[in-house]
Structure formats: C-alpha cells, structure tokens
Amino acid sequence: MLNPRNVTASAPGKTILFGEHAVVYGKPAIAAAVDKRAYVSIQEREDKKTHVTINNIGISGFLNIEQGTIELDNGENNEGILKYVLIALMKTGSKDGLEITINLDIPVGAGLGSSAAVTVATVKAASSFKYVKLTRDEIAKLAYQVELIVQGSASPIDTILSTYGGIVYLSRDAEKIIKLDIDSEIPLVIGYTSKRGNTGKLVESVRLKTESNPQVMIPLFNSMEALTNGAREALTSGDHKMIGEFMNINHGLLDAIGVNTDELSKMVYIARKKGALGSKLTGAGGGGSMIAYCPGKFKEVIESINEFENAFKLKISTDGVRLE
C-alpha cells in the first residue's frame, strides 16, 4: 500500500562544450545543461521496504537503505543507476519504506550525464520528502559525494550542471563556477552512438600518456585551456565562425590525446560536410556523443546523423534541479 503523498523532483543532463579531459589537469571547461531531464518520484510504502523502478531502461529492484544493499527484480547484477539512487538516499538520511519511480528522457550511457541527473533529482526529492530544504550548493555537494562514492573518481561538472542548469564556465575544483550569459537558443546539435565510453578508463589512459610524455601532453592541455577561454569570449559575443573553429581544433586535440573513435569521427565529419561551422566529440570520448555548431543547418545535420546514429537539437535547460 502506498501513501498518496508524492514528491517529484527533476534535474537536467549536460553536455561539455569545451575543455573535457583538460579539466582533470586543473584547466577550465564550459558545459551546458541539456533540456532532457531525469524525474524522480517518491511515495511512502507501508511495508517499510524500498523499491525503485527506472522506466525507459527497464531496471527495478529493492534497496535496503539501512544495510546499503540492492536486489534487482530480475535477479541480475546489473545495478547501474540504482547504486546512485541508493547512495543518494543514504546521504540524505532517508529511511526505508519508499516507492521510487524514475523516468528518464536522457539517453543513458551517451555521456549526457544521466547518472548525475538521477543523483541530483534523488537528493532533491528525498530531502523534500523529509521536509528538509537544501540549498543548491548543498545539493550539488551531496550529489558530487555520491558520484565519488559510486565511481571512485569524477569531476563535479555533471552534478553542477544538473543542479544549477544554464551554461557554466568552471574549473576542476569547481571553486569558480561562472554562469555564462549566453542566448539559450545556441545552435547546437548532439549526436550520440549506442557504443558507450568508459570515462574512468579513458581518464586513466590519458593520465598514463601524460605521465610518460608530459612534454608532449601538457602543451595540448594548455591549448585546450586557451580554446576554452577563447570560446567563452566567442560564445558571449556570438562569434559563430570562431566558435566553430575552436570546436574543430578542440576535436583535433581530443583525437591527439587518444579518446576519439571511428563512430564519433563519422558523425563529426558528416556534420561539417552538411554545413556545421564546427563539431567535436564531447565528454570522455571512446563512444558517447558529439556536438555540432550549426546555425541555420540543423535539419541537414540532424537528418544526416540520424541515418546511422541518433541526433537531436540541443535545447539548453536554464532550470537546474526543481520540484515538479
């Protein structure tokens, strides 16, 4: 039996426009919240068990908040996003006896921050369910701790974007988060492949290259930093040509550090052929997604990518986490 009181919170996914990987070496990055959200609804169960259903990806199971365990309904051990939900419930001091329903419009495993969006929305829903009002800063911090516990290492980019929304310029330590005042109608297309990259492994492979050849790698990160800072100015002044050019150079540098793939390249180059002013892989690489800057050429770029992968027009979410 469920108590009729229902609390729903939602949070957006994200895409990195400039500076991925370099951000791990203390360089700045620019990222945008994507208008695709994770919705987390919580109701009370009278039997004191905690059950979670993630619609869209067909995962459900019982969590035991007190003992920190997960038992999937289908008996498999593919816990995925449920781990983030469990740790978020533990971190917010939630008690067992919850029915949680999650709806995702964010494609999972595409580098669009679905796990952070679920984490942030769970922190918000679970705290509001207990009538506790957390500030955005508190939500971002708690959600980042959850990501660190589940993933071992993570940058705070995803949880910051899911919490605050908008377009943000930030440094690795996230001490400096600057919301950029850019038209949210920025002409970007996102293409994503079903092949997912493993962020941890990619970051590690870049670290090994950097350790063995710092004299080659560090200048590449310095160039990425210059690109991110240049892009910040170009985005603010609306200099389309320069934004596109910076994306192309950034893609080349990401290729140079070894995180590009055939699938990503194919989307990146077809977008340029169809009129994008610039395009690059986004996020960790190794699969996942790319972005294309294409004023006036959306239809052509989206259609050509959709012939072999998936693409959509990016709408920036100016709203971060919110109660529904």
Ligand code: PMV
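Given the form predicted in complex with this ligand above, what does the protein look like in the form predicted on its own?
Next comes a single chain, given without company.
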C-alpha cells in the first residue's frame, strides 16, 4: 500500500556547446539546459522497502538504502540510472520505504545529461519529501558528489545545468559559474544516434590516454580552452561565422582524443553539407548526440538527419530543477 502523499521534482537535461572532456581537466566549458526533463515522483510504502521504476527504459528494482545495494526486478545486471538514484537517496539521508517513479523526456545515453537530470531531480524530490529545504547550491553540490561516486570522475557542469537551467560558462577549475546573457533562441539542432555512449567508460578512457601521453593530450585540452573562450565572445557578440568555426574545430579535437564515432561523424558532416555553419559531437561521445549551429537552415538539417537517425530543434530551458 502507498501513502497518498506524492512529491514530484523535475530537472532539465543539457547539451555542451564547447569544452566537453577538457572540463574534467580544469578547462572552461559552455553548456545549455535543454527543454527535455527527468521527472522523479516519491511516495511512501508501508512495507519499508524502496522500489524504483523507470518507465521509459523498462528498468525497475528494489534499493536498499541502508546497505547500498540494488536488486533488479528482471534479474539482469544493468543497474544504470538506478545507481544514481540510490546514491542520491543515501546522500540526502533518506530512509527505506519509498516508491519512486521516474519518467524521462530525455533520450538515455544520448549525451544529453539524463543521469544528471535524474540525480538532481531525485535530490530535490527526496529532500522535499522529508520537508528539508535545500538551496540550489546545495542541490548542485550533492548531485555532483553523486556523479563522482558513480562515475569515478565527472565534471560539475551537467549537474549545474540541471540545477540552474539557462546557458552557463564554467570558468577554469570550475571556480565560477557565469550565466551568459545570450538569446535563448540559439539556432541549434540536436541529432542523436541509437548507439549509446557510456559516460563513465569514456571519461576513464580519456584519463588513461592523458596519463600515458600527457605531452600529446594536454595541448589538446589547452586548445579546447582557447576555443571555448573564443566561442564565449562569439556567442555574446552574435558572430555566426566564428561560432560555427569554433564548433568545427572543437569536433576535430574531440575526434583526436578518441571519443568520436562513425555515426556521430555522419550526422556532423551531413549537417554541414545541408547548411550548418558548424557542427560537433556533444557530451561524452562514443555514440549519443551531436549539435549543429544552423541559422536559417533548421528544416534542411533536421530533415536530412531524420532520414537515418533522430533530430530536433534545441530549445533552451531557462528553468532548472523545480517541484511539479
């Protein structure tokens, strides 16, 4: 039996415009919250067990918050997002006896920050369920800790965007979060492939390459820093040509560190052929998503990508995490 009280929180996904992977090594990044959200609902169970259902991807299971364990309903070994939910519940001091339902607008594994959105929404819902008011700063910090625990290495930018919304510049070494005063109607298209990337594994692969070849990898990250700072100026001034050029260079550098795929490249180059001024993979890579900067060419780019993958016009979410 369930208690009728229900608390639901939601948080947006994100897309990284410039600087992914380099941000893990103290370099700046620019990212935007997208108008695709994760919804986390919590009710009390009378049997003192905690159960989670993620409707969109068919994963469900029992969590033991006290012991930190997961038992999937179908017996498979694919805990995925449930790990983030479990650690978020532990970090908020939640007790067993919860029924949690998660609904996603965000494609999972597509580089659009689904895990961060679920984590932030879980922190908000779980704390609110306990009548604890957390500031946005506190939510962002707790959610980032969760991602660090699950992934081993993570950037704070995903959880920051899911918490605050909007478009942000994350300064070097994540010392400052600067909201950029840019028109939210940026002419961007997102394309995503059915092949999903694993953020944790990709971040780890880049880390291993950096440790074994720092003389090669560090200059690539330094170049990403320079182009991210240049892109910030171009976005602020509305310099379409330079925005596209920086985007194309960023894609080349991400290809160089080994996180590109054939599927992503096909979408990237089709977008440019159809009139995009710039295009690049976004997020961890290894599958997932790309973005295209295409003023005046939305229709052509979206239709061409939709012939073999999925694409939609990006809408910036100015709202961060919220109670529904």
